[in-house]
Structure formats: structure tokens, C-alpha cells
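First comes one chain, alone, set out as C-alpha cells in the form predicted on its own.
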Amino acid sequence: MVLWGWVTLSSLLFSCERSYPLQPISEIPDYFPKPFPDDSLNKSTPQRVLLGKELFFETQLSADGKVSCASCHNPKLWYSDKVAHSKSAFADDSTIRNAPPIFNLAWKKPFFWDGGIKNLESLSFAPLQSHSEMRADLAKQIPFLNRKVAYRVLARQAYNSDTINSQVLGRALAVFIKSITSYNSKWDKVQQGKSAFSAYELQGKTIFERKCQSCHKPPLFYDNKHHNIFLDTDSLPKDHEKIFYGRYRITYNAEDIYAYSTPSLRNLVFTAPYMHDGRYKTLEEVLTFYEDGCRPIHHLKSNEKAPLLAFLKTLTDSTVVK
């Protein structure tokens, strides 16, 4: 299935400025199940993934000028950034959960730790006006989009709009995020018959079925729910508007209590930390985790620690960085 091409529309406007890839072409495989529809006022187009790309590394959409989307979900760090909690626009604040890599989103809903947020036209939105984040003031930021010719001329190719404004803001993120796959692991090898996987990567698979597979359903490696694996049990903070109640902030069901959405493992070799504050630096902490503390179900015995983690590593898909 070819969602998009490589995109070389106005690729020149912005060459004087920073010279970012572009997306290639996206064959998703055949064993993917179909992506969420798009909105059918914001299908994906070549000149739609190129605004969304150049507002995706835009640093003046923040309040200090020097923090983008890109800061957080870096592509060289499989968008991700290596740290537990991100740094503000502004030095003296953090973000208080991990910032999560941004692949396959087009396969997920609702979006963030608790799935506040039910599309991703207006995800963006969260993370920009956050005190703990971007810090942007879009009446401030827009009119600085559209002094520049550049941005006007591709807000016209992409949504027929002589000028950007939130709403084409939204909607291009979106579709340059929707760009962002990742499908070309040893796992994905195995699927389409083009390698094999090793003993000790299939003794890790049968672990990792047994144990892991029922909210890690390949070939995403994520659910689209959210559950509770017991890593809080203390008593509830009342700061910071509840964030620390999980997916309950949201539908105050009492079962949704330190319920978190369930992150893909695709590439989590080089995602690290772990978590939904990232308080795991290592896999071999996350697994003794699931040695020690979580549900009996899903406990994990120590010999099958290192098989489990042989089959996690074939998840790992380099393109992503490329």
C-alpha cells in the first residue's frame, strides 16, 4: 500500500535555512491491518507532508525560539530524546511524563499517556500551548508564519490557504506525523520470508507470546488501550491536574486508576527510558519489573529475561533513522 512518495515540491524554499530528509515512499506490508481513515478534509498529499515537515523542525513556534517538535522526537533518536522528561521553551520547567517516539501513529487513537486527545489534528495543540512544553502563543506564532513567503506558498499548495492559520497548522502536523512508519525490522524480514529468526530469538518469541503478546499485538506491538500493570500503588498526588492518575484523569472511572496507553516495543531497544515517566534507564530494568512487580500473568521467570530480550531486539528497524 503506498501512502506517500518522496516529496520534492518546493523543496528549495527552505534550503537556505536547514535541509532536513524528506520522507520516502511508504510500502506498508500487506499483514498491516489499514490505517484510521483520514479525515476526508485532510487526506495526505505530497505538499501536505512538506508543510507538515517544515513546521514539524520549526523552532519559532516556541516561546524561546530554539525548541520544536523535533526537540522532543528527534528522527536520529528514533524520535524520541533520550531523557526522562523533556525541557521546556524555557529552562525551569520539565515536561512530567516521557515524551513517547511518534511512528505508526496512523494506526493509533487516542493519543497521549491517558488518550486525552482522540485525533491527531489536534494533538499538536497540547504539546505547543504547554507551560511544561513549546510555551507558544499562536496569536504570536501564526503572524510569524506568514511573514515568510515560504510558508504562505506552501500553505496554498497544500490546503489552497493564502495564509496559515491553526487549523492548516493542525492539519499538516498531522499528516507529516501519519508519515512517520516503521516497518522494516528483522521481524518484518521473517513476515515477508526474507530471513529467519535465530534459537534463542524463537524461544524468546514463545515468551514473549506467552507472556507479553496480549497488549503487544504485532505487527504494531500496541493495543490501543490502556491498563494498569501496578507500577504506582502509592496514594494519588492532587497536583499537576491529576496527571498522575492515568487514563482515570480522563474517564474518572475508578478501574482507569494508573492506567496508561500501551507504547509500541518497535525499535524500544534505542528508546530509551522506559515508562510513562521514564523511570526505567535500561530494558534489563523493565524486565526485572516484570519479574518482581506487576501481575502474576504476566511474571516473568530470570531465565527468560534473555531470550525475551533476543526477540525484542528484532523489532529494531534502522530506516527509521535514515
Given for the second form:
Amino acid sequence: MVLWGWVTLSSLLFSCERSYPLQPISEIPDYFPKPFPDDSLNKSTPQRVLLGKELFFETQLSADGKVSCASCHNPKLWYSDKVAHSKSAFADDSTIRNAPPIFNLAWKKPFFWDGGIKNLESLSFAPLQSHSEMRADLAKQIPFLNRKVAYRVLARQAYNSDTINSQVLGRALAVFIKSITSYNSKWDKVQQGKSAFSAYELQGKTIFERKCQSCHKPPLFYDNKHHNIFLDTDSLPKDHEKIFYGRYRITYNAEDIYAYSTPSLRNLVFTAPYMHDGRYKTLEEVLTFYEDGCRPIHHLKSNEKAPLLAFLKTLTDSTVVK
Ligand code: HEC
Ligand code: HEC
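Since the structure above is the form predicted on its own, I would like to see how the form predicted together with ligand HEC looks, so please show that one next.
Complete assembly follows, chain above in first position.
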């Protein structure tokens, strides 16, 4: 057994190899910023990525053994799902917010639509324990994992631990999540001098630069900030957890009422519906929202929508559907 490489051993232990997009961190283009530094206790290694991947698809981490992280973060949709509010097999309630896609999170901080999570290593415990998501009782679920030799072998190889425990779980999932990167769109090919925009896409790019990129900043197309883009202008709903108040729920700063994290605009064709509550089913609906001149942000003219959409489509990376 000692003679086998870890990849061979692990793929023998986990008989069904799941395909998922993994673009090597080493090939990240030079026009990307530096990722937030790895926690020195949790650097990425191939064994950690592999363990995190297995855990991400592990349905035994949920109360009824049917729901995994991938149930709402489907790799074929850049780890998002098709519905506005996700619903677990067993849950009577759905998630209040839309499940965001997962890619290029090594540059993101904080996480969740309201920025309520600062650290990727601890993020997974929220969905694991949430009543509307996986409803896991870790005291039950973790011993179950450790009954599988494969997990104990991987825990040893990845973290020098005899068993999976909650630290190993949170860290391995974080390493896997950070390994999911996206930088193979037409937009990227243009940056690399391997492709060129059409005249129509260029027209859209000019509109984008004037009206959108102050928040959706290339090359990630997000800015790690929260903004109120005036989706909601009604009086505040009276809910005691302030879940509909956006970032205000976390900071209690009045200017954060209705402010949400700027999402990336990469891979939009895979990630409908849109916005923190999935209220828009199509990109056309989103652009119509940005067209409404009553809102105090740069609004679009109706003849700008089609070229802008053509530009947004150049941000599509189809590696996931291969
Ligand atoms: C029932 C559906 C569901 C399941 C299962 C689920 N998630 Fe999520 N996930 C969501 C929703 C909804 C959000 C948005 C939460 C928010 O912002 O308030 C989210 C947010 C996230 C984010 C934040 C992304 C960002 O850009 O800030 C990450 C990372 C994530 N989930 C990882 C996981 C992991 C890891 C698991 C498994 C341990 C998991 N999710 C299980 C629905 C789900
Ligand atoms: C002031 C900052 C800001 C500007 C300017 C801005 N956006 Fe946004 N955008 C956001 C924020 C914040 C969200 C999330 C809002 C929410 O869900 O409550 C968002 C959401 C989106 C979404 C939905 C993405 C998803 O995954 O749900 C799209 C598409 C989008 N914006 C496109 C554009 C376009 C096109 C423009 C230019 C016309 C633009 N944005 C201008 C901040 C901005």
C-alpha cells in the first residue's frame, strides 16, 4: 500500500470519480490580483483538495442522507442552482436568499450576500447546520464518515489526522472551494491577445466601462463591497432577524440597509435566476431593472441593453460543461 501514490489509492477507495472543473491555480493569468493569502495553517495541497471535493459531494453530511453541498451548488451551473430559493429534500422551508455560484472565491472576502461570514474555513458550518439546508448533527454525521476507510486515509494524508473531525471538515471544504477558479472566457482570451471582441461587443464594453464597472470590477467583476442598488424601496419588513435589511443586519450602519454584496458577472449564462433573492429570471429582466431612470445609479438607455448583453456574454467560461 505504501508504494501506491495518493491519487491511485484515493481513486480506488472512492470508486466513482466525479468530474468537476479544476483549473490549476498555477495557471491563473497575470492580470488577476494576488489571492488573499492562504491561512498558513490551511495551505492548498492536492490531498486537501481531494478530501474537500469528496466532502462537498457527500450526502451523508445531511440529516436525511440525501443532501450535499452540490445539491444547491451544482458544478454544471458553476456551482449554483436553477431556483430563486433552494429547497432541501427534507426541508419544509426554503432558503431566503439565492444560492450564489462558487468560483474565484480565493479573492473574495467577506462571504454571503450580507458579508456575514468572514472566513471560508468556518463558512461550511452555516449550511451544514442550517434548518433549511443540511440540518446536520455533526456529532452524528462525523462518526458516520469515519466508518469509511477512505475518509480516514484521506484525513491522514491531508491533515495528518487519524479521523475526520470538524476542523478537518471545515478546512478541507475551504481548500476545495478556493481551488475552483474561472478564467477561460472570451474576455480572458482577449486579455491574452488570443481573441478579439466584435464591433458590437466593443460597443457593449464601452457602455459597461461607463455604467457598470465601478462596482463590477474586472478581472473578477466584483469589488468585495456592498451596495444598495435600490431593488427594494418599500418600508422595511418587520422581521426580527433583519434578514431583509441586507448588510445592515451585520453592521447596523444605516447606509447598509438594503446593501448586498456585488456578485461577479462572470458565467451569468449559467447562474440564473439573479440577485440576492433570485427575483429576475433572465438577464434581459436585470438590464430592464438597470434601465429604470428613477434609481440613483447610472441607468441604461434602452438601445444600450443589447450590445451590453453581448459584452456580458463574453464573460462566459464553458469549462464546466465540458
Ligand atoms: C439548501 C441549499 C444549500 C446547500 C445544501 C448548501 N448551500 Fe451554500 N449557499 C446556499 C445559499 C442560499 C447561499 C447564500 C446565503 C446567504 O448569502 O445568505 C449559499 C452561500 C454559499 C457560499 C458563499 C458564496 C459567496 O459568494 O459568498 C459558499 C462558499 C457556500 N454556500 C458553500 C456551501 C458548502 C461548502 C456547502 C456544504 C457544506 C453548502 N454551501 C451547502 C444554499 C445552499
Ligand atoms: C453601485 C454598484 C453597482 C453598479 C454601478 C452596477 N451594479 Fe450590478 N449589482 C450590484 C450589486 C450590489 C448587485 C447585487 C444586488 C442584490 O442582489 O441585492 C448587483 C447585481 C447585478 C446582477 C445580478 C448578478 C447575479 O449573479 O445575481 C447583474 C447581472 C448586474 N448587477 C449587472 C450590472 C450591469 C450590467 C451594470 C451596469 C448597467 C451594473 N450591474 C451596475 C452593484 C452594482
